[in-house]
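Read the single chain below, which is given as structure tokens and is the form predicted on its own.
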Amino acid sequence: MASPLEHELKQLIIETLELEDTTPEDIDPDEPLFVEGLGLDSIDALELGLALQKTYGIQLEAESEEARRHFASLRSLAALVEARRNA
């Protein structure tokens, strides 16, 4: 069962990237967001990064190892948002 934050992030991903044929239930929180899994690409990563910045005030360096780690899955993205909220 997805946490409220994970569900919120699923909605953000779907709306930001205009994934018309995708529902929140289609996004497994532990599956990779990029290449396999949800199948996002580098352009999607930039758009998602901008949405995170606007929505949560989170800024990451696009090519950093930290960004790759946080964007690995929905669950890791939720952990980042939660950590920044509590910081």
Second form
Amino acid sequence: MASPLEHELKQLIIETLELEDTTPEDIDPDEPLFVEGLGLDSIDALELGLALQKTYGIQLEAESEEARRHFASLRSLAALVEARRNA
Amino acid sequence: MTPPPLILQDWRAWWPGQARPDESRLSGEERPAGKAVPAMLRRRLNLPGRAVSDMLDALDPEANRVLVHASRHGDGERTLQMLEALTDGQPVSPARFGLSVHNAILGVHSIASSNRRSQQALAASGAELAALFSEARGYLAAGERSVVVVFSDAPVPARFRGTDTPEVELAAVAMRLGTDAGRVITPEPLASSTAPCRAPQPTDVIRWLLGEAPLGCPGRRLSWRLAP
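Okay, that one was the form predicted on its own. Can I see the form predicted in complex with its partner chain too?
Now the complete complex, all chains and molecules, led by this one.
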């Protein structure tokens, strides 16, 4: 069961990246977001980074190992937003 | 030396709401399917882009021909949205930037189709069709067996339109051109007695292909005759 924040992030991903024919239920929180799993690419990573900045005020270095870790799955992305909210 | 003839081998067109009952090469769909491109790439194409991808897939199914795409205005909407974001102090969307460039449609199509041949995007201030025919002649003279040329356009956003900006109709047309096996295209000087005509748009080319209207380019003082 997705948490409210995970559901919110699913909606953000679908709307920001214009994922046609994809519903929140199609996104497995533990599957990779990029290449495999959801199949996002490097332009999506930049677009998603921008959306995180606009929506939650989170800024990540595009090439950093930290960004790779946070973008690994929806679950890890939700953990990042949660942690920054509580910081 | 006489240049080789320019021959129309086949064509496809998209003109929303303007399908003809006896002409399957013209699509009148309001929203082209874009089935030639996987969904994860298709989401980035605008409507002309989706139509163009499907037309290229029909005219170049082996994905091994040179492709030339002309558009007078390109994707004005995406470009304006980026400029507006910059004006508001907002960061520019990377996807919007990537897809606003003039060769974006051919770029996405080439990724989807694995066509690694030469692909060219051009704008020619209203002489796009003349430029497409010139480019095609060049490639054919250099030994290509056929070339696919595409002409698409979309209305210029109202907030960017000047008082003398001509009305642009949403449409796209693609032609496979070669030196044999089809209908000969013959360029002729535009007769001085010809009624004034506008710079040709994709819809004018479609009417010409359908045999509904002649086709001329006032900027180049040229017209084109299509053999029956």
